[in-house]
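This document starts with one chain, in the form predicted alone, laid out as structure tokens.
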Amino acid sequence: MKTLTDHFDRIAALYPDKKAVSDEQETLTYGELAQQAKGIGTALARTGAKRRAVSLFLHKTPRCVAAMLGTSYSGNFYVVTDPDMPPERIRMTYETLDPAAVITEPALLETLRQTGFSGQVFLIDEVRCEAPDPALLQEVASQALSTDPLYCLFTSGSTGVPKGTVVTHANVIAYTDWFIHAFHIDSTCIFGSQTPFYFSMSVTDLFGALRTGAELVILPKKFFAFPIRLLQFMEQRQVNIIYWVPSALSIIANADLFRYVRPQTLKTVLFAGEVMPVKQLNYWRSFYPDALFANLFGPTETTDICTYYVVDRPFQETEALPIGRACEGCQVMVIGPDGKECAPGEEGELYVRGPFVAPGYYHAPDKTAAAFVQNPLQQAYPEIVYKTGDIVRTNDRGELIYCGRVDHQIKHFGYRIELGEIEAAAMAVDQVFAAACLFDAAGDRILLLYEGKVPEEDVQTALKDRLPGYMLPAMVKKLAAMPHNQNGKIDRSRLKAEYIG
């Protein structure tokens, strides 16, 4: 089977009446999802576009999943575009993409107009009711290759222009092969989906579900502001596996919500996207002692994940949680500044090779060449690997430990410092729920911002017991609430703009 839709066809034929994807308002069975996706694919294929971008200007709903698959059936690749993003940012992505079409809904047409897009527009509720044309879809499928793009996902660019990572069918198939095997995903799984569809983490539970006959339950975003309702909804839908960002998990732990509601069906808790604070992890583990917990790690450019660690022992709040070992099907290397492999315990940059690695960025050859490079450990034949920008080391168990980002490492008082180490020390303070450390290069100052119930002076005192003097923040400030971006992570850009300028 060459494409993701080939795999989906097999599952839809096996489980036509089983729930595939649902939210508060709508549920689609595998048969209904396949029918709607093929209708969308037929409408798009009639435009004659091939291997071009189709923007899905839609909110996170079951019909958006149908549009993703439908775009694939048409021989094109999808780009989920967040309608809540500033129109100027959307305009920049459209300049890069030059989409063949946009799929949206009537309520979003005015917002779409503000982006300046003047191409072909399809309304989701019209095209998903289109009658599929089997002959046309078969003709498209006969020309498809596993190396064709499945989607393009935009992330922040250092120049302020978003960059789009192109991910192929082969990437997603190889990656989900690992995920399904590693975590025993099958048709009995019911995923509680937290992350937006324009965030790489969503690829894991979405396609892990669609390749196995599992159910994807879209958790309403509004419930994360009312987490008791979130837990009740999960209980009602019998969610048994989640893959969330740590900030979302921490909402539950910080409010001690399991004292009031605890979903009984939950068996697997996976997390990625940020450093998982051990204090909040220990809270979850205390209420689910028999559940599987795993720390997944990787960038968008490796489809989603390249290393993982299944939590197999207790951790103190001051300890760093490992990011583990390479996923089966890919390989990682720790490379020093000299281009050679680091010895155990030495810090170096993480490189990734294998079929999870994306081909590069869309319409960005310079950015692609800077990050997708020749394997430094062998020069005998062409082999492109991904240079992640993540600093790691191996511990005495052979597990990888995340040490920070190349671009988060600062020099202060002549010392090289990882801001993440200061954040970890703050998170170990009792009643600190979230922390973000910033560096004011102009003023040569370290700033620590935190959310919690402990006074600023107590945090400062605790840090003096945990950190050397040159790492102590010049300012410690308590916030009423930590800002979060659309992906659920701490919004560091907003904090920098407010506190550094």
Given for the second form:
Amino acid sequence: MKTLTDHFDRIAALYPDKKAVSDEQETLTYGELAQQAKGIGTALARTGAKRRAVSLFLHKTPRCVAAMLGTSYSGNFYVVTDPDMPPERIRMTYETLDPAAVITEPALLETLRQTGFSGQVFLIDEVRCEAPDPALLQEVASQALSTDPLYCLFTSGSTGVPKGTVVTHANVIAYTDWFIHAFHIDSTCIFGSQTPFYFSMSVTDLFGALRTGAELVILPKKFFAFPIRLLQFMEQRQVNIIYWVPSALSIIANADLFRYVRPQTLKTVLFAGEVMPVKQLNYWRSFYPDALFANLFGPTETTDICTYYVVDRPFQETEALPIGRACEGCQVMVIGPDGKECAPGEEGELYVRGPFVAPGYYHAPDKTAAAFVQNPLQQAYPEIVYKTGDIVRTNDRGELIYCGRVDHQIKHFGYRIELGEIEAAAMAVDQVFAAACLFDAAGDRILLLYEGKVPEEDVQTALKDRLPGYMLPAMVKKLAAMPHNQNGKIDRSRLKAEYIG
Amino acid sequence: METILEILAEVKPGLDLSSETELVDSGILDSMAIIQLVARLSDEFDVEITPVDLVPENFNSVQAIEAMIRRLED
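If the one shown is the form predicted alone, what is the structure of the form predicted together with its partner chain?
In what comes next, the whole complex appears, and the chain from above leads the way.
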């Protein structure tokens, strides 16, 4: 069992008739998914490409999952490319990747043409019907290694040039081993999938499902604007576990939607990607007192997650939710500016070591060398660890607390300020639904933008009671709606462009 | 009707949406646009658009939006 597809084969043989992936329109059983993925794998393997990028220029559908697995069967790695992304950004990623092929659908061919891609193009509905060639696939499988890449996932770099993290089969297998054991994932699980396939969080529910015989229900994105429909859909599909960004969970809480529909089957609520506001978490917990809630934390570079906290006690709205402890199968270190391990309670940068850590970025040796570094705590033998850029500390219970990003820490009136702390204080104000804090370095001004049903003066007054003077925003502005990016998280770059320029 | 069209133009500039009947189903109005639209409509007409009103049918055309606002004003 070297590759993810080796693991998938075992599950597909066990549960051929069980639902694997579905959306509003289509459902694929494990048997159908395996058959289609092998057809796609056969077509791709015939190109002769090995360990090359295959771009999946597709919307989030069950057939896109078949293409992901198919790429793995062919001995190549996939990159899910969002067709709604500006063609210029796609062109930049294609320049980095030089994909061996693109898999798409007829309706997207014109958009694909605008990206300037001139290589081989396959149509998903043709290749998924291809007859699998078992001898060819066997030949490819015999050559595959667990250290080969399974996918490459682009995140926006701070300079605007996207970075592609290469993640191996071994990474995903080690990572999902933890996930499956920590949350008792098995064939009875039905995931309600919110995050896009080009976002690291989707790796968790997708492969958590495919490795255990569970079902992945793709929740239509448009339903997040019509959340009652979303909850009805979840109820109808008997979703019992979700792993969402906090902004998505907050949509339900802010509109008090469980008054109207409360999906009965839901048992596990996991979240990551942003700070989960306690007010909205408490709303969820009050409607699901027996459900398991957990805060997961980590970057794309450690496959998805490196620490987690199972919510085990009540929280006040002014308290921060811990990010907990290292996942089993991985270790974290808190390192001070002197390169030494921090004392308990002291703030430092989070480093991660172990098999979740990706090999690095695609075609970017400098960026890789800057973030994937020798373990600062031992020089005896080569050991590459990942430097997350996240500032953390431990609390009295030994749980890790997230303090912010290295690059979100600002110097204002000589004080070191974490903008997240100001956001947390704003979120604790009654009827504030979302908050984002920006720093205008040129003007040395802190700006607070929020969405809610409370006037700006009241937020300002409330902040004065909670924060020291030097942390008070120079401007507090109420927005009609907080903008969100494609992943569902607060769109900070858009806010920066609009309010700082 | 005019006001609704003006608000729509703020959310989705540069498109003539007056005779469109599939604003949601065709994907012209995505989730973000709907959220902005609801916030602007609530302010402008001083109505509370509750989650129950948040269904695609109420947003597919200018006429549908207008009918919803009328209902909520009563």
